[in-house]
Structure formats: C-alpha cells, structure tokens
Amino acid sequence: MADATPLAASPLPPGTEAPDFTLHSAPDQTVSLRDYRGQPVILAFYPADWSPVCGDQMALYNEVLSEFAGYGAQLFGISVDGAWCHRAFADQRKLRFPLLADFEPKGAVARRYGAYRDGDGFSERALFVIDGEGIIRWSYVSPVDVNPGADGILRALDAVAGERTPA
C-alpha cells in the first residue's frame, strides 16, 4: 500500500536560475523579481500567516532586517495567503518587509521553486538566497514546525558578498 504522507519538497538547488515572478504585495501593488536584479534577494516561503512558527520566523527576520540590508539584500516573505491577510498580519507584527501573495493560482510560484506541499495546500518553510545575476546561491527547506532562523541566510549573503569583493 502506498504511503499517503506527502513527500518533502525538493527546492531548486544552488546554481539554478531563479524563476521570475510577479506577485501582489498589496491588493493594488505587485512586485516582480526581475526588478531586483543587481542586488541579492532573499525569498522566505512560509506556510501561513497567523501560525505560531510563521509569526516567530517573520518577527526574527524583522529583527535582523538591518543585517540583511547591510548586504544590500531585499527580503520577501511569500505564502499562499491573500494580500489582505498579509496586510493584517504585517500590521499586527509590525513587519517592515513585503509579504507576497502566492494566492492565485494557489502556490504557483512555490511550485516553480520546488517549495509547495501538494498534500497540504501550502508552501514549505523554504529559504532561497538569489544573487544579483538572478542565480540561486543557497536554498534550504526546514521542517514545517521548525523556525529555520537567519544564520544560513547570513552565511549565504556573506559568501555572495565575498565573491563580489575584488581580490
């Protein structure tokens, strides 16, 4: 008998060109990945607004936002929740970075990044660091119930920055 447990997502690996996308950051505003060429981008896919682990993870990133900015990096949180839900969540948590709605078609961007849980209908807790040329430099999928923290992101940004520094 086949196991009904959903298989863990297989995120796009380092060295892969990051798929471009355009998602809503507010009901009347969109963000496109291509608009951030030339600077590092952090994509933090997460299962859902209002869940305890997601709230803790986004709050942590809010606290270390200045460290990300020190690398010139732009952070985006992405889930299948809609723009209105994101707005309420961001306001309540006082988040200072955009949350993008991978809402319709549901999970389309997460699927392209190998970060969608088909059996559950939401994104994995997946992280991607993309360099200024649009290449994924680091990817990681954390168990859904575990906050992955920021150390891996910071190490990846440090590696990207080190490669840009002239010898």
Contents of the next structure:
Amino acid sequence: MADATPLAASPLPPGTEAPDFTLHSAPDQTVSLRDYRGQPVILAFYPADWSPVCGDQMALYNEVLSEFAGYGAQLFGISVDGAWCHRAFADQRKLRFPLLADFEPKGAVARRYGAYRDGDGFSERALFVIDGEGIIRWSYVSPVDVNPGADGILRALDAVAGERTPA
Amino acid sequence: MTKRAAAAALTLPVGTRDHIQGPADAAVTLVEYGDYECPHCGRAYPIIKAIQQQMGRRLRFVYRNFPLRESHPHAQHAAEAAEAAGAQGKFWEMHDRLFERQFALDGEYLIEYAGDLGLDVARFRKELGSGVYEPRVREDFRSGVTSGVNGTPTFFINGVRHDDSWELEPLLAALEEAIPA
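What would the structure be for the form predicted in complex with its partner chain, rather than the form predicted on its own?
Time for the whole complex; same chain goes first.
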C-alpha cells in the first residue's frame, strides 16, 4: 500500500448539474438518477459497508427516513462495495433505503462527483442534495472518521422546499 | 478539510416545554439527547447523577428523547411512557426507573412502573395506548437531528455539542470550563 496521502477530493459545488448515472441497487436491479427528476434526491457517498462509522451514519439515516420523506426526498447510499455486499449489509442493519454499488468501473460515479479518494480506493464521506431539476443544491465532505449527521441535509432540503413554495 | 468548522448547536433552545432539573439561572446547562434502551445512555445515567451531585445548583440538566426506533424496539414506547408520567408530574421518577430497568421495557413493565410510582394507571395506560405523546417525542427527535445529534447519548453544554468523552472527569471538566469566570 502506497503511503502517499490521498488528496482531499473537491465535491461538485452547488449550482452544478448532477451527473447522471445508472448503478445496481440489487444484484438484479438498477437505479438511474434521471428517473428521480421532480423530487429531491440525497446522495450519501460513504467509504465502505461494515466499517463502524459508516454503520452509524447509515443507521442514523434509517431513523431519519421519515423526515426525508416529509420533503418527498429519496435517499441513496453509495459506496464501491458490490451489490451482494450491500445486500448483506442492508439486511444485517435493517436499512430501509437503497444502497448503490459504485463497483464497475470502480468508483466511477464518486469520481464524477469529486468524491473519490484516489490513494485509498474508496469514496469520501460526501453528501449531495439534488433538487427536482437535477441541480446540486448542497454538497459537503466530512472527515472520513466523522459521522456527518443529517442536520446539513435537512437544512438543504428546507431551502429547496422553501423555493418551491408559491409566492 | 478541517473538522466541523463550527460545532453543532442546539436548534431548539431550552424552554418551558423541556424536562429540567436545576435552577433556571444555573451557571451552566447540560442537555442530553438519550434513548432509554441504548446501553451507552444507560452507562451515562449514573455519570450524570454523579455530576449533578457534585455541581449542585450550578448545573441545569435537560433530558430530551432521541429514540433509535430501528435499533431499539422499545425505545419509542419507553420515551412516551416517561412523557406520560411527566403529564402526571413524575417525569424524572420514570426517567430514572427506565434507565435503572433498561432490561425490562416491555409494555407490561411500563404499566407496572406507573403503578409503582403512584400514577393514575388507567390514564397512563390509555395515553400510552393511543400515542398521545408520540408527536412530542418526535419533536424532540427532530430537534436532535437538526442540532447535529448523530447517535446517543449526545450532550450539549450551553447549547454547543460536546464532542469529547462523556466519562465523568472529562464531562465534568468541560462543564466547569463552560462556566463564565
């Protein structure tokens, strides 16, 4: 393993069009971002299934799903783990939202979002809130060992929802 | 990339809706977001008691609910039980009982505790059964999420999230440090 310090990734900033992708959400199923136009989407990139901090982060999101649903938002967890690994992880943690496999080519979606850690071979703990028009409205990269929580996501969803309110 | 530039802060200030121990003009306020079925909260419970004893009236302590319903099947109901007891003036008695009896939080135990505490059990049972305090617990939970509570227990000292250890000595030191000179 090289000892070069990975460069901190720079996530796509607000105002950028969210790159479209199609990833496996299950061994026999795929999800395309474009199919979620018209509703907010939360992308939560995380380094790996099974590592303790990620577990806590995904467990928190599982608890907060009803808050996200209040905004009509769809949450996806994304890591470089394969679909079978995701399935085992989601089953064990009883996760009720899809985990997408950024597996082949490895980390390609994370790279396009500026959320890949080259030296490490996995993604940053990066969050994106995308509005109904497919525009990134908020992005955040947390230190890899720190659970970024859900407060930033909720504030961003609030801002997106606020604009939709008719004058 | 620095760690969170600004520490997370309470979005819902301590107010009349809260369950509070200690004087309103105490030198320092400690808010806990907890879950009655969470083993870590169970371990924090005697630590908080010890800190309250040591700091006396210099400390105001507030408890808010953050039940992790997906991991702890009894947590939501237990939180509502404490609120139901609170409606009859016995919040802290029930709070203590639940942490001391974390291993027994099934519905029938909750009713038993209500009886032990001398509550109107019929009213308690009815309110618990119809989810009267569900919205209140949800409101606590939401205020926690928006304040940056990521797990339990999470503490706030004078409204700022305490990210260091909550073992007795470091937590006590942090509270003392937060007292204006």
